[in-house]
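Let's start with one chain on its own, the form predicted on its own, as structure tokens.
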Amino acid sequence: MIYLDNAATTMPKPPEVYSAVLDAMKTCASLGRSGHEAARKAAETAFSCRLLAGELFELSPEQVVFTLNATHALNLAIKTIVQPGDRVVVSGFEHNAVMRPLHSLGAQAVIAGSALFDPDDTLTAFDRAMTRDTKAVICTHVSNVFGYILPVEELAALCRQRGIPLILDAAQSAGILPLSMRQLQAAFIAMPGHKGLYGPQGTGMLLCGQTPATLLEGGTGSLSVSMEMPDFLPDRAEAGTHNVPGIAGLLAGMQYLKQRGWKAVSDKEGALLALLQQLLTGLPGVRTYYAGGTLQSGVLSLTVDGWDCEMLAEQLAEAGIAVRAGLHCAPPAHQSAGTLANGTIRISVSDFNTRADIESFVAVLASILEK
């Protein structure tokens, strides 16, 4: 098989990740909870994944809260800030990882920048969208749909100027883009385990700028006596279990990333996407969404002249190439780019594809539609 979904969960994982889950699987208990040697690794194993994810995104350990996913970390983030009927300030390419809770809490979501691959009018948008009255800017950092790269740098600086909390989506960007708690001075940054940063699923991290509101209340290993959650990260919001193994694996995700580089990443990533480009380019009735360099990230979406993006994306995964089609989840991203009715064919690259991976895909298209 080809793997190109790479925006849903990376495939393969380095193979450090897979040795880590089974190691911890076999020696780690529970956290927290224990002072036994089987407690402490898992204790010690938390920690290092949070000390390097602070070094990764500038942040003290503990502002790291260990969640299930992303969609779990903007739920955290959300609920905290949001209140029903405040007025949000949303991108026109959110996912509904961040729109159902908001339309959930009965919030008021203002859309702001629809405009694809243009950050001027991004920008331009939520200058204008960003009243005195509005309470949260929440804004994805890539588009899971398009790769479009928001400028969420200098939209984070209009947070700033105004007061106004940013809650950042870094589900397509963490591991893959510069990614700074400091630098943004963001509420929350909400990031997936499972995608760049090459862990298990079921694993996921908030990167706290305040203290979050609580989700679940139960078992912390801390203030046990009290029937209140503790106010101090990360306990707050970590209630139960640990994902022990999960956490051993996204620790041995971020290292490799740490050894590899960021940057090498995106550069192979935006050098394959490149290639796509150029090979899609004159193929009869493809149509790409492609901007390239500092614009794009890791994913490109493309739709065929008379072809439903489902039926092609099922004769794709019987000829061996894993694509996703259809909405992905984020309906304000098709309704921006002109493609709700139908949707796309997304690929999606990682650090693990190759020029082959592509030449291939290409030249199966190419053979199907000329069937």
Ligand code: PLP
The other form holds:
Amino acid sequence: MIYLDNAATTMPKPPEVYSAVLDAMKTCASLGRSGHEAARKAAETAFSCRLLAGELFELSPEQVVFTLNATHALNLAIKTIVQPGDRVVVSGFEHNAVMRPLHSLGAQAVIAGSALFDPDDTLTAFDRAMTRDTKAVICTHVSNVFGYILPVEELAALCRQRGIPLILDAAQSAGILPLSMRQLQAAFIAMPGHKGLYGPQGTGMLLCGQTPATLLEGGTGSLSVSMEMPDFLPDRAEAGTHNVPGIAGLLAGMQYLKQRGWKAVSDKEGALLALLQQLLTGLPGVRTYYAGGTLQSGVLSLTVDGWDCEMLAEQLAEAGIAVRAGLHCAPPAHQSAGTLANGTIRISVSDFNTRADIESFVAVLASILEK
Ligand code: PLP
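Can I get the form predicted together with the named molecule as well, since the one above is the form predicted on its own?
Then the entire complex follows, led off by the chain already shown.
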């Protein structure tokens, strides 16, 4: 199989990740509950993971909360800040991991709609929409449909000027683009562990610029006599037994990235997308959504005249190519780009893809279209 669905979850993971997961299952117990060797090993693994996340994203280790995925982290952040009826400004490229919690809360989600690959337009739209009564701004760093890199540094500055908390969805950027809590001063940054950080599925992190509310209450191994959840991080937001094998794998994934260098990964992914764009140019009926350079990261969407995306993806899957088709859980992004009716085919790369993968994909696509 040629795997080009890395925006869903990266595959394969670095070999060290598989070993770390297995090793943790064999040697680690539950952290924070006892002082025996297996519990201590679990606690050390979790602390090392927080420490490295703190180093990579420039915040203190205790501000790093482990979650199940980016959706869990976003729910925690949103449900801390947003109350029913609140006005919340979001970009025109948000995932349902943002839109559905807002809907469920009964918040007023105002979309700062803007053109694709146009950061100036995006900033202008936010500037206009951020009224005095805006309770929060929520923005994805990179569109999971188009790879559009939104101007989050400038947006964070705007939020700081206006005193509006920013929740950043770093689902498609963590591990690929520079990301610093110290610089952004966001209220929260949510990220999966299983995409660009190369951890296992079922891992994620919430970087906390403020103390979160609790989504779950339960045992933390701390202050057990009190019926209230501890008010300190990370315990406040981490009730119950941790996913220690997942955390061990996430640590190994981040260690891989630290050694490899994020710039090397993002340059490689950028080169693969540029090659893809070049090879697709001229294929009859194929329309690509490509800007490249500093405007796009990791993902390229396309449509083909006369083809239903899902059917085309099925044929690609039969030929051993894994891509994703449809709306990719992000209807606002399709609304912004005019692809809501039929969706797109999304090709998303990782550090483990090669030029040969891209060439094979284009060759298979060309032969399907020819038939
Ligand atoms: N936000 C964006 C932009 C995403 O692309 C995704 C997943 O693809 C999510 C949030 C949700 O991530 P997770 O699957 O880790 O919950």
